[in-house]
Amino acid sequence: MLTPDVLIIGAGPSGLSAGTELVKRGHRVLVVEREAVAGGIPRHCAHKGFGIRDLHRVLDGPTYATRLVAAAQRAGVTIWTTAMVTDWSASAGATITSPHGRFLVTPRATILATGARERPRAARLLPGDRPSGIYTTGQLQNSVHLHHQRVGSRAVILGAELVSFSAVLTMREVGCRTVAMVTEHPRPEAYAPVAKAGGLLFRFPVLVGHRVTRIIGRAQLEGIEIENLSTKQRRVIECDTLITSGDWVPDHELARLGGLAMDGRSKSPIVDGGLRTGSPGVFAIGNLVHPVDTGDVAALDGRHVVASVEQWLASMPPMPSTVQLIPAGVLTWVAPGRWGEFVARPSRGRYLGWVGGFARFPRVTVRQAGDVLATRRLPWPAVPGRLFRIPSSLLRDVTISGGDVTIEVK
């Protein structure tokens, strides 16, 4: 039996960033993880772009999850990998099972940084065979660049999305060529810049407004079928490989076995500005709460934590009050998703949500008890697929006494 002050379940950015600045003020603190190494997606994710909000450098995925883990261990922070928590609850804490045996934890508070993956092609429901050949974003950069395995040579990648145009540089470096990138948007998910320079560099079409009917292929990929969704003519496109990229999902399987409330539309728990769940003690953090975002405003997040967990560590005070954000318009969910007089701000002053349109300058709505509080139109769009920042200060006006809080945007 293990009684650490703090148990972080997950060692990804959040989970690490958390831990290293509880333990630099005085905390003990457990970090499991059930990968062999710790660092979370970062560590096969060979692009640049990583550690720039948090650690002010520009890193590739594996030199910015290396320092993560060197800086925990330095801190004095007991990390734990190959170990999976088979049980869990806020009341009678972790069974942990690891190469070393079997452990019951239980800590005076829990932080659960467990992550997001992507859909698989099976939770997409796409039709056709079952061939070989079709993998994840996250499942090609691990046999790529921790496995060191080859893929096919012609590949169709499904979403428009900046991680889809993460899987075309991890393709091209094993020879395996993008020849198509299909969406059923109107237009890329992906920031204009990008989706234009990445069809102009590696000369592949984005078909826009088009989705695969068909799966072709027995023991490997030969092909798939796509529908333009306006003429609704097919055609079918010959490749081995097909990448189904975004689409993501918390891991939440830990939060629905320890019994916390759920958001019906994130798929993840619910927690307030503190990133405090519903459950005392319990914490949720990074894309296990908003699926999904950068590793660096993960970190953030674990950085944003660590008062909230202290607070409770110190005089384990009754949990605030709160009301529910409710998402309207094209915004499909909010986090956090409870707002409160005495609870923290977010993370960075925002709030982030998730669109089912795009809305090139959208206008938020903040309404409470049928009154109108705030209205905004932002100068940066809604898209589909990539996240949505909301200001925390059009929500200054709300009281707790006035009941639910719609956020509407248009």
Second form
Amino acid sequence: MLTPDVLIIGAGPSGLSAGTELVKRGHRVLVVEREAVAGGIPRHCAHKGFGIRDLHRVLDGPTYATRLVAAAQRAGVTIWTTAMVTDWSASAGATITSPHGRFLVTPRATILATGARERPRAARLLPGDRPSGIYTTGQLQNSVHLHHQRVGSRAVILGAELVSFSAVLTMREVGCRTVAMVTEHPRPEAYAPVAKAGGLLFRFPVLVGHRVTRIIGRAQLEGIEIENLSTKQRRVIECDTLITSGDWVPDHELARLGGLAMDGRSKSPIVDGGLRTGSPGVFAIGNLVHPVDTGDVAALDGRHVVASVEQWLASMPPMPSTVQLIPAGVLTWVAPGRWGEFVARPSRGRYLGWVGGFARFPRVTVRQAGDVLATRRLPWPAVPGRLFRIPSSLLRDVTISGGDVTIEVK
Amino acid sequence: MPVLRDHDAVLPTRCDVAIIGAGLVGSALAQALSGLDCSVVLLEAKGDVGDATSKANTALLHTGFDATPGTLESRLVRRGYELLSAYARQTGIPVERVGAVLVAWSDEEFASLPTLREKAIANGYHDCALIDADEVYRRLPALGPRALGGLTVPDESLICTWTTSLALATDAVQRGTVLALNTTVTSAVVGAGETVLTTSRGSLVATWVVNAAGLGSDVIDQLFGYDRFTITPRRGELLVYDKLARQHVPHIVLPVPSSVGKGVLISPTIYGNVMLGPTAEDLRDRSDSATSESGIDFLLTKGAKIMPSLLEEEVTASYAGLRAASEHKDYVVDVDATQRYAVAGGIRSTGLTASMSIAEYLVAAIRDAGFVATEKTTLPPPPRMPNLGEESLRPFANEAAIAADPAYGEIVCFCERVTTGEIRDALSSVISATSLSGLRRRTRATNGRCQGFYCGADVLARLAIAVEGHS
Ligand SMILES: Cc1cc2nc3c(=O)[nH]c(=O)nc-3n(C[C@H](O)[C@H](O)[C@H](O)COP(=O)(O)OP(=O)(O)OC[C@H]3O[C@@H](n4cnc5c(N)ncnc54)[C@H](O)[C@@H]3O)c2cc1C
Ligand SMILES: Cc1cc2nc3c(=O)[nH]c(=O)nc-3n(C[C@H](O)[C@H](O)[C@H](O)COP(=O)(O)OP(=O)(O)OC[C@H]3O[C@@H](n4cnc5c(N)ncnc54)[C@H](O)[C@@H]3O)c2cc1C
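Can you give me the structure for the form predicted in complex with its partner chain, which would complement the form predicted on its own we have just seen?
Below, the chain from earlier opens the complete complex, with every other chain and molecule after it.
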């Protein structure tokens, strides 16, 4: 297994799904996972909401993770756990560190499926004391669901993305009351109905348009100071737990060590519609390329990538020519970030993007060489702090010789 | 080997020398004194060694090129550089000689470079060289625009301050020092031949008392009837950037020092990150190590000018340290033979480098003042410390180590590549970790870019098992 057809780094929903599909088509696949158990982030999300688009059922995270792992194993995927890729480049291969030793794996194709994480307190530059009691949702759920550790009794949740509501659910399970949710954005980022239900159901205020200006508490968290962005007024909320939720950053260490072309805004490797990176034989899928979407969307990336991996394994074609997709208006990044003729249609026929401003009925305009190729008003809003989906049909008239394409959202 | 930690552990009733404070300076003193035939007790208010200013600094091993010539600090920094470099080689404290480039951004600063070079020579450091702007950019391609020239300091080095405190204190304990943690000294009564110290762990009779209490050194000094210096905590805030930023920063980037202090630098860290800071701001509260909005803004503004590309990278950590600044320009290092009392206080911003030379100097002074003790004939070898340096071989990358013990191949903290073997070792070492922060300083676990998103819960669980097993 040191020379598989395909090496997949990361056994989350995307990596596992890609592995299963590729093995079913007769390729030798090795999936390596640094955690002791495969499954990725869903392993510790105990609530329901997984598997809808890929498995067509509503599962909780651990069940979803277990099913994906079982499916991969049944299909014949080799999965190494407690095996971390500590060094990688397309030409030299992957160095794997494990209790069994260090191994150099030199595959014919490599899929990076390393996922994304939430920005912790320091990365958000929150000033103040440095007490305990501050967690990302990831650490919170790891603590509660995998290690049965205790958290405090009064929590403030920073961020109002979908994952933030997931944090509220976890808190409720362990008897920790959420006293407020705080977000800089003028509206909760999560889907309005969830947010509304969340607010009503859990009875805590969602403080939009606020930022955290100080962390208070020497040993244990005692409170946070927040500022109303429009009035500049500040006040202190007492709490012993702060969850810094959402605000995702891809786990792009290997992508950058390997010198892949990166998107400066999403900090993800740039891929085309076939999920090919700028380096031949290297593919990137899941939340690594779009921080972040739901697990099922990541899993479907794992199926979508199969076509280009197989094309590579069959004929090792030279890098296809592609054109760059340039975000404009409120759009800050878009993935895939390049368009090519081979697999022109991205996974699920959607481009995924991130917006810097709110638009209730956003107008999307696609231009190439100054010509408007398509323009359409979408019925769903563009909301900062949550992925924005752009139908790929808007890019139907893009041509490979036409030069860079701008996608404007207003 | 006696490390007193729990509430019911009892202090020895008497000793030849009691040292107050187990920062770098107190630990170095204990290491030196316990090389003599005498009994030493090292008293520390906190639950760990090196847990105050000694843990939160910029961790540079200074050549002393920019000290004030003729001061004790100038002399001891030079000597400390040599002593600590040699000790680091013996014990495995990681050191990286990356060198510094001091960059001039204005005509005035540019004009001062030759003077700085002369000052370096006056401080006994001869290897500084003036370089023009092209050469500055050749060495530091990521530097922001409009640098006019620079001065190189090839021997400025990175060191691990955490491992240094631990190595010195471990060495001291192995040489027979009794380390009393969670032990605060509250009063001193000087008698004819001995001094009675009252501590939170009961009283202790000592022939000699050495004050290495850092931010509390003036308070201890007053217990001996002095009123010669007052400590003002001068806060230094720092931002630590992601390891992926390290490629931008091959050398330490220094500013031209001003009357206010050494200024804001950008430096690689021994752990493979990049550091931006420190600020310099006088505070009142000696225990306030919070970061501030204004401090962070100030650093971002400075950083944007010095190296704009750095600010595109993710911030991994932010912290603040308090320099023990006094009204004097120099260290307060003195011996009072009558009271059999010595002080090493006001060790502001070079005490990591000078820790061993301060100890060497003060021990000689104490012996001159009548303290009689001969060198021990046999000493245990100095400890071999676990390597936290990114550039030297770490367990996860060491095939032989993994083959001998698979726990060194089992990575728990992915960002910092810390293995279960290292965590186990830190939880069972001579001065073992009993808190998350203690474990972080011994292994780097959870110090990385995810700050515990992946491994925080696992690391805490391992700590809890070890600590509960202990008590
Ligand atoms: C709190 C929370 C709640 C969520 N709730 C939902 C929900 O209700 N429904 C839903 O559909 N989605 C939900 N999600 C999102 C979902 O979990 C993700 O979309 C999904 O896990 C992404 O899959 P992935 O394969 O891209 O990455 P991940 O699941 O993150 O997997 C990446 C894997 O790669 C491994 N890896 C990384 N680097 C290396 C390396 N160098 N060597 C070896 N292995 C490596 C990691 O250990 C990890 O296991 C939630 C996420 C969170 C955090
Ligand atoms: C921002 C910053 C950057 C710096 N950068 C560098 C650098 O790059 N290179 C360098 O060489 N130096 C640097 N320094 C300086 C260096 O960190 C200090 O000089 C050094 O740590 C001082 O060590 P210490 O042992 O004197 O003090 P401390 O580390 O403060 O130790 C004193 C100890 O005494 C204990 N104590 C106090 N009162 C009592 C009591 N009553 N009873 C019992 N125990 C007591 C305290 O708990 C503490 O542990 C920097 C400092 C700062 C703040």
